[in-house]
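Below you'll find only one chain, the form predicted alone, shown as structure tokens.
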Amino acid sequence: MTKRVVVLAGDGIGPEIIAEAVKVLNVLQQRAGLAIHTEAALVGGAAIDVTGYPLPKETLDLAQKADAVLLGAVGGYQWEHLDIRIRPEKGLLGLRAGLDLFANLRPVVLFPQLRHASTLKAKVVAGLDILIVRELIGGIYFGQPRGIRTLANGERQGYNTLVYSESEIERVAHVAFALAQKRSKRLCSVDKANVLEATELWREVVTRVGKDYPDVSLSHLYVDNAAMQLVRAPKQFDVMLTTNLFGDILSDLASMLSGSIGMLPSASLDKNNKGLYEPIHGSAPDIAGQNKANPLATILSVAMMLRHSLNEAAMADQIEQAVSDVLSQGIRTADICQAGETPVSTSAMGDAVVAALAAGLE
């Protein structure tokens, strides 16, 4: 059966990567038989320009039809002047709200030719396979009230609420839980439980369903210690289970230890492992357009959705190989170049990835 596949190439350099996943998927469906249909939607600011807001209907009514969504990036100094409801990072929430994607899975895997590419030794970090799991749709994002109010003294004050209930953490305490059983059985829970009630009661209710999975070692963490662990020895990590926003900082602290945030692949899943698939880094406006960004962070995206929607395992395994591959050839884009080498291209590193894959299917 074909499956359907929504592109959004969103702003910055999020057209630029995207254009290269296309590649990979184009190279599958040709060399490998993958039965899909690809269709590319507005979202972001580049939505905003044609509609006037960053998630249309028509957007969200095909990504709710699709059975995966692949994304690039969205946000852009040209769009910061607008109202706060209307900038283009509220397409990417309303996409997460509107498809129920409760769970983000971040893997921050460290490819071994990269391992000088950390910014920590390479003792610290060679072999590094850290799963972050991050509660995507509810915590202090989407909270309410919210909002900026002027107090009666005339000062002006804004505010935001923290809060999570029972069954918001069970469902995403059950996704590590089942992911931690399948790879070393080690899951720690990050919160704030001494300060923060809203994360109390995440520690009681991930302990409870901890009970539901004997075989998994459970610990629990302040997210300020986990942040610190990460730096100083990121190794004792398997699954790292976390709160919508510990979830955003904490990944994207953990993705230095891979030697780039533009090595970094994310799937943000629903309960049936629907999902929308994108790399973590931002749209990079600073070098949007000049042919430099890193793709390898949104092709392994495909990989993954390929390997969580598409149930197509082994084709992943193919695409990350190929990047395995084409980093063994010692080709790098600008953000993981070490001194002496000579960095490529975005489009290039994309076609030396499908040279590679296509080589692999042969």
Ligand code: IPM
Second form
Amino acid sequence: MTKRVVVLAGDGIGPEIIAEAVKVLNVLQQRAGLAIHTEAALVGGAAIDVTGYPLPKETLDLAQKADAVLLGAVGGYQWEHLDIRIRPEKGLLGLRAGLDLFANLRPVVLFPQLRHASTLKAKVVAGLDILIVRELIGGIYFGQPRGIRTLANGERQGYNTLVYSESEIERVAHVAFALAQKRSKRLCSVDKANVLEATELWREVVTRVGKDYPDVSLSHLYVDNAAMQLVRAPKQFDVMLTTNLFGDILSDLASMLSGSIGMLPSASLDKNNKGLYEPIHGSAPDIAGQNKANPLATILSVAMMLRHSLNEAAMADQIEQAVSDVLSQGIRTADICQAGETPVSTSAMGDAVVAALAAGLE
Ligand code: IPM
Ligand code: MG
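Other form of same protein, the form predicted together with this ligand, not the form predicted alone:
Following is the full complex, with the preceding chain placed first.
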């Protein structure tokens, strides 16, 4: 049956990296029998410019009816002055919430060809393979009340609320434990239980859920220590389970272990594995329109989409192999170049992946 994929390019480098991901999908449609129907729609600043809203109803409706959503990135300087409730980022947050995508999977894998691209020593990162499972539609990102208020003395005060209910913790913990079971059976849950009650409950509930997974060894770290350990000895980790905010921060940190944030894909899943797929990086307005962004995180997000939502695991493997082949050929965008290497453009990188993929399909 033909599956429906909604493609949301968004802002900044979004359209450039999405164009390369679409080339990859096209090859699979033409050469490997991938049965999908793609539709493009507006989100983020691009949607604000046309409709006044970062998440037009039409886009949310399309996304809700689709089997999967592929997204580039949102945000840019020109929208930063807008009220926070209608900024581009709200389009992405609205999609995540509107599709009930509570589990965000962020694999941090170092391709061996890039072990010298990391700012950390090669021996510290060689062989790295971590999976961050980030809670995505709760916590301080969505907690009420929130806002900026004026106190009696006339001073303004900003406030946000960190809330987690037991059911919110349980459902994402189950996802993380089930994934850990399929990997090396180690799960590290990250919290700040020594200071924040919401994460004291987090630790308690994760421990309780762990009783259902006796073969998984569970550990807990405070987030400050987890950040330090990720840089000191990252290979100690297999699956890491985090709150929304801690996962946002730690996944950016962890991305540098893999050489570049331009390499890391993500999947955001609901309880039925319907998902939204996007690179973990942002819209990089400083290099937008210059054809120099790394499209590999988005192309690897397509692989995750095929595996998790479209039931095409073999095609996912083929994309990952094609990316690996291209890196073996020494093809590099600027973010993963070493001294003496010449960077290729976004589109040249996409073409190289398409060529390697097509060769693999013959
Ligand atoms: C991410 C991004 C988003 C987030 C922004 C763009 C809202 O940083 O996906 O990590 O904070 O979740
Ligand atoms: Mg982030």
